[in-house]
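Okay, so here's just one chain, in structure tokens, the form predicted on its own.
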Amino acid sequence: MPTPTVVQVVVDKPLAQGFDYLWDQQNLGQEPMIGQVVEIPFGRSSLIGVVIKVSGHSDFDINKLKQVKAVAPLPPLDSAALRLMNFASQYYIHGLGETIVPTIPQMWKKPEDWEKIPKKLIAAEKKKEKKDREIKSEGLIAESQLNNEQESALNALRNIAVEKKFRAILLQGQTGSGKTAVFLNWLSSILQDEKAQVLILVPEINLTPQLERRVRAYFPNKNMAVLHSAIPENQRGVAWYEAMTGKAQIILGTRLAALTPMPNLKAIVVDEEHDPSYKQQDGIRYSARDLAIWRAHDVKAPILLSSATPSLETWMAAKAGRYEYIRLDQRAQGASLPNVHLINTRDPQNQFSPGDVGRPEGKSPISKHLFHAISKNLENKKQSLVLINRRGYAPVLSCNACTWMSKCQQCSSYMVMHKAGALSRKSVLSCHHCGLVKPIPEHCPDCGNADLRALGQGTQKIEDSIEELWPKARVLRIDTDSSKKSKGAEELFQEIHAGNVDLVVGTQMIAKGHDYQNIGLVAVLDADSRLFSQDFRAPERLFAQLVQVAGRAGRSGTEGQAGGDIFIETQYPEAAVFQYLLRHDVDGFLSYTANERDEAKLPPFSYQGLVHAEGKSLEKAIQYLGALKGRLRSKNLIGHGLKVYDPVPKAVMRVAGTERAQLVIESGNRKQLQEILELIDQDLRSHSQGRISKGENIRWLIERDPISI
């Protein structure tokens, strides 16, 4: 009797193990290979899985094994991609199946459509060719146009790439210093190899169209795959297929692109490497930047980390010599950096007085000093950006007669007031955590008072105020609400570039990476909202955001020209964040932050893990984590450089009716932390069905290297 062929398959379930299936070569029409995407019977239904092992043996009764039903019309995932997935699964304490399978686009996970896929690919190819012809290419800065500093940086990168081995490089450059032109010219030399593939990661979807146009200008004859969650599923499926078969030479995308198979990967660029958007916040909570570094090391390729405000971890690695360090300290066209002005909102002189000329009617959310600066900027025919990091009209609605406030019934947060037109035809209250939307009450639900007041301000309220202050100005609001309407975010940004707007109001969407050419002034309102936080990284993030948004001003200026102005409204102008920003001293701020973290032994001077627990009762969730800590203590695992803090509620304790708690684990040794997290995973799994505890019905998850606590 011939030896049966057994394959082990992993599926998208919170399970540590794979499952054995029989492979009928005659029925399936091909031999089994590791990395194949297959359809398998699972319980009473079918699932998509990936083959991770082929053998002639099973620990289970061969006669009881089910057979693989079908094989996807795909080549197997390449060995380098599988090594990456395996590392991600182990490091981030996540099942291998629930690491691999979610990275495969839906198009390839519908067995009923597999026969139609060849026709879909042909149709998609024609559609893509047409789209490529329609997309404008722009922003080409040839090597001959680079300044001396950029040319020096490019030569250094090329010398590193010649070695054809892993090197991590930090390219730190002032905003407007031409970092993108440097790395695109560098990639052009790598892509002279017809088979080579390069990966370019960007932090946010809104940055991909602009960079896509620039990449097309540099590489008009190269096939590019664009990957992010906002593109249609079939389009993403085709792009992923072209990347994993080596047809696409340039892969441009957000964090999900970091896990895309690329058999001929020769270089990686992580643009705005400091951005927290690279950290996944659900499912497997990976850092796309960190996985990209591991991937480059694995395939022996250079990786470039680009930023005006590098993360503390990357900056310290460069300072210590673990990463190559290349700097661009001047703006590409020679303009000076923007002038920073701090407006102390506690100072009465910065507020309007009754007798002031040009004083607006009613209370202005914009200080007197800033009002005059924006008015002057408008007179000079320059555009202004106004940043307030809060969408909606007002963060909370309250009653003047009692203590009622617009709390969400399902979350431990307030519902935000949105005026008509943003989310619906009428003004509504919306929870930004669970998505609950309710009509605005006509009177107080508690006392019946009809006088309800909107507290605080969001982008919509600032937009209204600006239209009242400068009635002749053309005002545009850009946030996630406005970008969901008929005009997408890209069309809104094009309005700015085309000069059809005088004043732009927006959230952090307007602050990152956009190469505006006529911004003379940037204003930041309510900067203090992120200055004080339970998150020790808050000042670092605020500083990065302020440097980024400041860098939108005066970018088109040439040698000797002023670089525009940034005005920051704050009650605490003496804070280190603002003082270092005044001097444009990124290195000084990072050095100051490093000393603070070293004293407190916080990352990167220690390593952290989180155990999340969610349930219907906060008390039960905390008890569950407390019991886990007790078991660790009883096994003498706490101490010896390992700290396990007491379980506490999360900052947003309740979301969509689920109570949430967390347990922080900290160690000065990366390996020690990894070992303890693996032990915790084994311990919790032994009392759970998947990731739900059997007795308490608590859902748990382990997170490695959290960026928000």
Ligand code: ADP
Contents of the next structure:
Amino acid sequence: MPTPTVVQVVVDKPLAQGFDYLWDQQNLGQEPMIGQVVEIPFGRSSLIGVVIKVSGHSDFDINKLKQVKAVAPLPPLDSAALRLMNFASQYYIHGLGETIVPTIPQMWKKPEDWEKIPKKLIAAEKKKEKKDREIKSEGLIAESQLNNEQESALNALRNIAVEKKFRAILLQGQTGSGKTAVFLNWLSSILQDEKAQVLILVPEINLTPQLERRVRAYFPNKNMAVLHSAIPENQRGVAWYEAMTGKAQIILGTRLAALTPMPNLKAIVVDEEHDPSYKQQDGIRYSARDLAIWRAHDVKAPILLSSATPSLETWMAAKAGRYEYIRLDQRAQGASLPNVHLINTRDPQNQFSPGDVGRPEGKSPISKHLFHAISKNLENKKQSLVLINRRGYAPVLSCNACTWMSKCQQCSSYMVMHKAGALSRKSVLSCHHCGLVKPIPEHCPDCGNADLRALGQGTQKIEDSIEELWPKARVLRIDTDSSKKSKGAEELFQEIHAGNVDLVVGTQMIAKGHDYQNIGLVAVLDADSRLFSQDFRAPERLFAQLVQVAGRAGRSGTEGQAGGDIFIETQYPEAAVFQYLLRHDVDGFLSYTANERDEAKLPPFSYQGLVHAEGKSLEKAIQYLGALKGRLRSKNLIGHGLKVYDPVPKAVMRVAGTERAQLVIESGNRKQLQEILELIDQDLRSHSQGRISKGENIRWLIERDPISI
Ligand code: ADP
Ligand code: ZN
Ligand code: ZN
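Target state, the form predicted in complex with this ligand; input state, the form predicted on its own:
Entire complex below, previous chain first.
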């Protein structure tokens, strides 16, 4: 009897190992290959898995092994993709199967449809071609149009990024300095190789349409695949298929695109590389930027990290010469950077006083100073952007007679008031953590008082105030609530581009990357709320966001023309974040932040891991982590450069009835951290079912390089 073929298959379960199955070549009609997507019987049902090993041997009784049921009509995942998955799985302490399988689009995980797929593909590709032809192309700045600075940047890039060599390059340049124009011209030389594939990562879905049109303008004849979570299932399935078969040369997408197989990958661009959206915050908590760097290294390709406000990690690597460093210091269209104005809201002179012209009824969230500036900007026929990082009407509803506040019954947070028409027909309270929605009570649930007050402000309340202050202005609100309605975010942005609005109120959605041409003024209303956060990265984020949003102002202009204004309302104008912003001193701010982190031995001067624990009781979750710490101590693992903090409740302690705690682990040595996290994984697994501890029923998860603590 010939030796049977055994394949090892991994599935999407929190398991460390794969499972052996028999491969019946006659029945399956093909040879087994590593990377194949297969259907296997599993327990009483069946699952999708990926073949990671082929052999003639099993440690288990061959006669008891089950057979692979079917093979997906796909080429196997290529070896580079599998190396990437293996690395991600090891580095992020996550099972290989639960790392790979979720990256395969749903369309390819339905065995019942596999027979129909070839037909479906033909139809889908036709549809895609038609759609591609419909994409407008715009924003082409050909190589001959680049300014001197851009041209030298492009030349530097071409010199550094030689074929078949890994290089990480930081392209740091002011907002509007023409970074995109530089990297698209660079990619164009790489794409002269017919087969070459390039990956362009963007932090947010909302930024893809604009870049898609620009890429289209540069590469009208290339096949582009766009990948992000809002793309319909089949469309995404086709885009992924075209990437993994090498049919698409340009892959443009959000973080999930970083894990897409691309057999001929020749270059990667990570746009806005500092953006926290590159970090996945559930499942395998990877950083798409970091994986992209590893991937470029693995396939010996250059990777360009682009930003106006690089992350401290990247900036330090460039400063130290580990990354190449290219800079653009002028704005491409000639205008100078916006003037920064700090409005001290504690100063009575900046506020309305009784009798002032134009004074709104009640307390105004917009200071008098800002009121005059916006009025002037309106007179000049320029648009204004007003940023407030909170959607809804007011962050909390409270009773005027007793201490009642709109606490969520399931979470340790307040329910946000949304005005009528925003989330539902009537005004409601909504929890932004668990999604619970409730009608607004007519009377205080505790004392029956009818006088309930909306405390603080969100986008909707500011929209109301603005309409009151400038009754004739055309006002548009952009936040995740408004963009979910009939018009998508893209259409709302088009309204701004088309000049159909005078004043835009929005959350950080409006701050990033958009190339608006007629914004004269940007106002930031709630910067202080992020000044004193327990998260040590909060100032870095705030700074990046302020630079980004300031960068929306005055992008077009003639040589030397003022680049618009940004007004920041704050009670603490002396804070470092604002002072560096005032001088447009990105490097100064980063260097200041680097010193602070160095002194406190915080990342990037150390490496961190996090153990999350969730359960029905906070006490038990804390105890669970405390016991873990105790075991580490008794094995003499703490010290020697390894620091384990005490377990603490998370910033939002309870979400949807689940209590949440965390344990921070820190080391100055990457390898030491890796080893201890692997040890913790084994330790916790040894009395768990998957990632749920037996007995206490605590759900745990290990996170590497957390970005919010
Ligand atoms: P960044 O990526 O640095 O924000 P972009 O590449 O988006 O900058 O360029 C900002 C704006 O300047 C865009 O409207 C772009 O079309 C324009 N632009 C870029 N380079 C040039 C150039 N050499 N000449 C004229 N306009 C340019
Ligand atoms: Zn009350
Ligand atoms: Zn809630």
